[in-house]
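Given next, in structure tokens, is a single chain: the form predicted on its own.
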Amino acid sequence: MFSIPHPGNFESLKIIVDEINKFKKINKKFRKESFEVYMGFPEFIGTGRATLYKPSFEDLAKQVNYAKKNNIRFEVVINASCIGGIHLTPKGISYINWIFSQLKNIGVDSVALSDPYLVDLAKSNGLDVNVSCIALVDSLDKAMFWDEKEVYAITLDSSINRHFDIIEEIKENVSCRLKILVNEACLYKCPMRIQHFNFFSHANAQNIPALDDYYYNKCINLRVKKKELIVKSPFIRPEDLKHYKGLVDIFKISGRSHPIGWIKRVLNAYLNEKWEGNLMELLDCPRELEHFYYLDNRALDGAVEHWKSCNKLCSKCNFCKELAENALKVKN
């Protein structure tokens, strides 16, 4: 299955559905492929990413119905990493239950959440739950905690995308589906990840007038100083999806805060499992780096074979640094 980012407005959904249907007509293998779209819905709780468009419940119901008519699952993302404790107050519990009941009545297939109490509330309202990557599931112990809650799926923390041994261990010991982010290019083991998610969670729900996004700017600054950090980012190239088939069930494309034209480009690349040119044009977080760097996708051919057996002791290995010197160039 492919999970596709949706900016939130009806017109974008129609474009995504048209693109999926086009692929099904052209390529027979996609006629049996399953698809879902996911969108942020920062109603009271907030989400861990910027949200371009917030539909009303009425608009959302129309979109869910349209997706289902085209045999596409619809997931709503409410994955704030911090809610300030309001979800544990009588008022908060009541309002969140109301939101979940509305989503159930609308026909939403699943909700993406990161808080265990919210997972319990969602399931008590009859909703299937996808555990968000913001829950930072990077070990079997964490995965089993969520699996025991009988969730529909777990989206793995992208920091273990190249830890094939950990993914395999999780796959062998849980009954739920596993999702993996294919094009998120956050820093490997980012020390600011949870703080950045907390910032977005509060900013989306409370409209905080922040002067700047310190974490985002710092992220870019670090990559300018050490460009090997770009190669170490746990992205999965379109050509390398085959190495994950059988290990994960759902390939999730990151980028719901980006324009629909960018989403179409990335979707086409991953469905075709092929991309020629600058890989930066497919990577989310931070997308702006595509204007400064050219990452030759062909120069990365075969690198996954090293990463599959890599012990991740970076101080004793220069593979990614040498690869960056060869594959990554500053644009003129």
Contents of the next structure:
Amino acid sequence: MFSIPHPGNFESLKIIVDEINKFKKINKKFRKESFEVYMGFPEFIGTGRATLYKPSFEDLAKQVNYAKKNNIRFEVVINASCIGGIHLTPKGISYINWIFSQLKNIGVDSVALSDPYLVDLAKSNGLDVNVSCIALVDSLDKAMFWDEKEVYAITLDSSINRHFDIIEEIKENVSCRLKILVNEACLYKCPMRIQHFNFFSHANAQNIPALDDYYYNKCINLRVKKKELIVKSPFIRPEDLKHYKGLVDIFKISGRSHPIGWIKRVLNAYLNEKWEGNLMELLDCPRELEHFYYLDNRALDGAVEHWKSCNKLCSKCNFCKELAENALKVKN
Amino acid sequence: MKNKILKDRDEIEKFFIKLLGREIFISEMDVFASRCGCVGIMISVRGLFIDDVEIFKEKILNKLEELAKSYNINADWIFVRVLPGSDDVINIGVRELCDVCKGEYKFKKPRPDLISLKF
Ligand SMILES: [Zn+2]
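How about the form predicted together with the partner chain, since we already have the form predicted on its own?
Entire complex below, previous chain first.
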């Protein structure tokens, strides 16, 4: 299954649905493929990314109907990494319960959440839950914790995207589906990940007049200083999806805060499992560098074979550093 | 005007790359007018650090003054903006200050994240 970022407005959903239908028409292989869209729902709880559109329940209901008519699952993302404690107050609990019951009535297929308490509330409202990547599930122990809550799916922490041994171990021991982010290109084991998500969670929900996104700017500068960080970031190339089939069930494309034309381009590349040219053009977060770097997708052919058996002891390896020297060029 | 801004962004990027001998990116260059009456140029830079600016301060100032002049902007105040508590430079600004802002910004460090190179 493919999980597709949806910016949130009906026009964008129609474009995504048209695109999927086009694929199903021209290629037999996609007739059996299933699809879902996911969109942010930034009520007071916030989400882990910038959300550009706040739908009303009425608007949401129309969109869910439309997606269902087209055989597409509809997921709503409420995955703030920090809720500031209000979810455990009597007022907070009844408000969140009310939101969940509305989502259930509307017919939303699942909710992406990162807080175990919210997962319990959603389940008790009859909703299916996808554990968000923001829950940072990077080990079997964490995966078992969520699996015991009988969730619909777990989205793995992208930091283990190239740790095939860990993914295998999780796959063998849980009964829920596994989802993997294919084109998120955050820093490998980013030391600022949780702080950045916390910042987003509050900035989204409370309109904080922040002076600066410190983490974003720092992230960009780190990659200009050490360009191998771009190659080390745990994206999965369209051509390499086949290495994950059987291990994970859902390929999630990241990028719901990008324009619809970008989403179409990335969706096409991953459905075709093929991309020619600058791989930076498919990577979400941070997109800013796509204008400065050319990451030759062909030069990365076969690298996945190394990553499959790599023990990630980088100081003794240098594979990614040498690969970056070859594959990554500064654009003129 | 459009072509001039495009050319100037490219040129200022090349200037920094040549000056420092490594990659420096200028992701955006804006020429702006504020409600208060200030006019200026704002440059978003990636890969530049305070040390670089201090070592090459004179050359950088000359280049920015020349750039401002080409837009008929008086370079009253030239500054860099850093990420709080770090030495990462993320913006370079050249500004012809209005009377109100003159009183507010003409200091060596008018705000913890701003360092004046010329004031
Ligand atoms: Zn002013």
